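First comes one chain, alone, set out as structure tokens in the form predicted alone.
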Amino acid sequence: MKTLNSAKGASRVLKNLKLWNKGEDFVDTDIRIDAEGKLVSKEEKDFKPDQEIDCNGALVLPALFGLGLDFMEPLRDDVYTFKNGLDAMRRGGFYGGLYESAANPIDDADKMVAMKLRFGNCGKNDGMDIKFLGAYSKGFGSDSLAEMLDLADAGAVGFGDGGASIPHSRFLRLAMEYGKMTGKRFFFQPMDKTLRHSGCVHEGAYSDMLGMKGIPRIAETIAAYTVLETARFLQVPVHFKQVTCGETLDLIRNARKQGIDVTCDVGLYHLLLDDSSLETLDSAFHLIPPLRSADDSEALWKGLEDGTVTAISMNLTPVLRQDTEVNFEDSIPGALSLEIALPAIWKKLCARVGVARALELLAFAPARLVGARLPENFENFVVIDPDKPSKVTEKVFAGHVCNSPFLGKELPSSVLGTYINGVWTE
């Protein structure tokens, strides 16, 4: 995949597309790209492109919000940089998303003063609309707590905890106690630390053949109960970030139905991919947390289908090739996901829940979470031909990195390319 900026390149045409017009509808269209990136008008008679491209009926879809974004930068740069991540938001048709970094905790307003500035300064941010948690605790910790009410005031949309476990119940309560002064949601991974222990895999049949130390399903239930507790308790909204088994999905559930402001994701892969997928040993299947069974992505995709399932998450990790290339146990988990997700999972997502509820799933509710602008009057827009197959290899990737459980596979759509802040991406 290449990017041309319409500045600089050629004016174009593309023909023969099926534009989304709510709902489970589509128009025909064609769209016009003048030189400098512009969209034309259909009644501008004078435009004349110099390339014309054929999309055989392609759709053009509202341009995607992510939630679950760590680019790594500025702690681990020689893995992936901000460029990186922004290159891979364009390439996979993404105006926005929600930005924590496991290794840059913002846990004061310096911090969060100097990333928004640094993502403002990134050659290709060009408009991205990027939104920041901030820290509830200094370094993701569970000695002291940041300080959230300079955090909301410098621009933090909510409070995360980096994707580590739930802290202890103390410190829980008076995390949510002073944050709740600013209003803002609160974010957890629902992980017990000491029920996770040294495990890396989902607790069942397969972890038993293979001899691996599983996570079982209670150190994510018995986290998200205790949450679910204490936001009762103080009345502050929270989102679960990644849910993995059906369990906690009827937490949830009972939740709202007590009057507890509860959202939550899953992620792109805990939905496609199950704990099967480790017979291969191979370590592009190592994600935390941990894929589950199949009963447990089933049960996902039904909270897709009810409403409870908020958004789908896309849980970016970037992860050396070094530090994969060894024993499963050993590696570093992780997966890169925003080039190829729309692809991976639109067929078989409007197959279960039709093609608004996708939409819903992918960017409008993302995007409502974090009170970003919604992707709407398609200013920004993908294009995906969702019957033509695409392979997955390592230059569909942005940086140098490339772990992904898809890698080599081939993937039921193809995305032919994206209009974001006025630059075109094929």
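Numbering follows the first chain given and starts at 1. In this text, rigid core is short for the largest set of C-alphas that superpose within 1.5 Å between two forms. The model shown is predicted, which means the values in this text are computed figures rather than measured ones. What changes on going to the form predicted in complex with the partner chain:
- Ala63 is not among the residues whose C-alpha shifts by 2 Å or more between the two forms once the rigid core is aligned; its shift stays under 2 Å.
- Once both forms are fitted on their rigid core, the CA atom of Asp30 lies less than 2 Å apart between the two forms.
- With a cut-off of 2 Å and the rigid core superposed, Leu39 has a Cα displacement that reaches or exceeds the cut-off between the two forms.
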Second form
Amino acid sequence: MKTLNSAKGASRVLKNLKLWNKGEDFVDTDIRIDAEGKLVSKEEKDFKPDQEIDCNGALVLPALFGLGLDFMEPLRDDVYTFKNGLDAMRRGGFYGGLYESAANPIDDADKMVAMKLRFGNCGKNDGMDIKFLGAYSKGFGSDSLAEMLDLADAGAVGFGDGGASIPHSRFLRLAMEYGKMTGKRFFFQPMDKTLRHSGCVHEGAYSDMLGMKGIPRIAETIAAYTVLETARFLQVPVHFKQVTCGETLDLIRNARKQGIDVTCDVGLYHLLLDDSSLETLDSAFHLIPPLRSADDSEALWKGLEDGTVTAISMNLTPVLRQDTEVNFEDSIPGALSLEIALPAIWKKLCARVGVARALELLAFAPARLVGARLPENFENFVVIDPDKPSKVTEKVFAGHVCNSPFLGKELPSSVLGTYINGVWTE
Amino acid sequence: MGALQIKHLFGLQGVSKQDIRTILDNAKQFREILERPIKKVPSLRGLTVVNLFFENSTRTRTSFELAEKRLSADTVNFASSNSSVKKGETLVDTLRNIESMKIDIVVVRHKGTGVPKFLAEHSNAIIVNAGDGAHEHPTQALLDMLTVEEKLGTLEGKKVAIVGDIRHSRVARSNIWGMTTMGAHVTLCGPSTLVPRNTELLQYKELAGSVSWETDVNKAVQDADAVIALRLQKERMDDALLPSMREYRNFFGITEQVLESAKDKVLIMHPGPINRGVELDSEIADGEHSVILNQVTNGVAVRMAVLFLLAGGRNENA
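Switch from the form predicted alone to the form predicted in complex with the partner chain and give that structure.
Let's see the whole complex now, leading with the same chain.
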């Protein structure tokens, strides 16, 4: 992965590209990049590129917006940092994202300010649109309300819980009741902790066969129903992160009919994988919420098609190598995603929902959800060759961790380069 | 004696009928050797076996150790309770350290599903699973199968009932795979909180049609050729999976009355240790149908066969 941001780089013209032109339409284009990685307009007649590269009809798409980004910094910067995260975003073609870190609850305004400062000080991030979720409880998972009014003033775009199970019903009500004053949306991982118990995989045929403790679908649906009823009662907007089964989508459909303001996302890996991968016993497939059955995955695709699902989330969760190089149940769940998301899902996504809806799910809707600027004017873009397979190696990932179920696998497409915040990276 | 298609023994899922046949046939020969005045053979002389037990075990570890000594292997015992694992060493580091001592075979027991496979991916040693979580305990199932064949001649067409805490039982899972591969029909029986929750299990690939389950123990043992009672752990009550031992015994215990519907020569089996008066009444455990002590003897023979065949397979490939 090379970043052309120095005078030592070669200037180039990327020829034979197709630029997305709304809907399902593309127009032919070339991209001209100078030696410093800056775009050169067509009006610049004196531009003489060092290289001409034929891109064979590769697509130029607006840059993406990632939901569920845990860059781990500051408390676990031994694992991953803002710098790593921004590098990963550039590699994968993301111009912005929503930061929420399980290890770093932003539960007061000072922490929000400190986080923004830290982000601002980590180098080439000019224009990178990172939004932050505030915590609704102190320290995540406590029974004490966070200072949500202050947090909203400090820039929190919503309130979340760092991926924890939903709190008990009384605290849930109080948190949403208090947070309602901010007008912000609450983000929940729909998971009932008592039904999850010590489960680590989907409760189904594979958990039964392998003797591993399962997490039933009702751990998700009961939690979702509890949240939706509270949202209906209080009239507070809610968002469900990483929905994994069709039953939850049914609850969301019904809730919308009742006028509840509810949005939801589904995870990249939950669309592309299912619990049959558990047969490998490979801890790379250890995700929470768990990969569910093939039928569940298909129900999520149907939710993308019929508009129930608002966005596709990235759920970047870096894990140290030593915490993945153990048996499945003892491993720490999580996966990297930003660098490989687009080449992993683009072809299948377009085949199922078309180009416009695909971009809505990956770029526009997630940005709209958190009030970020929309990627409308191609200030940032990603160039993808849908038909050129790419191999996922450790070098693909930013930082020193590489936990991904796709490590070593071949993806159907390739990112040829990204142009993010004035820097061309390929 | 033929070599095996498998290089390690992680479990019986996916192990061919031919390999199981080879192990059982070899075990029968080792069984005969165990009856001789001098029970030791030089088959594994010069090889070193480490018994890597991350969970407490008395009978399985002793059985493996005895099998290794009968085969003239050098044996080392490693228990996590007094090891570097207690000091925070990772599983891989533990294995690499042990392997650096030039170990040939690792017999491993661990609370986590898939640990034997994981170790094989990080080691050159031959790995034998002595129990991984609730996943598999293949040598226990093999000794169960050997015991049935020894008493009834074959597993083909036999009906085997497994009664008790199926959900948490690695013994049950290995027996499901092994016995169905060898042509038996397996009926699972237990309280609904202690059996697998998903009926898809019964339809899974090669299991389809070979496994059924019952919540009525009388129906489960009807016409059974063998009944395997599983140990009920007291922790299940603490976890609210069962109301009481008393109720379990009354509805799922193997009693004289329950066995009336089984075949006349039904075999009573148990992986041990037994909770007398809970999963098995004493008169059943010690009665004429009980083959529980035969299972223990066969355990040594089966483990000798497994170690011998896996080591032999490796030497042939070298």
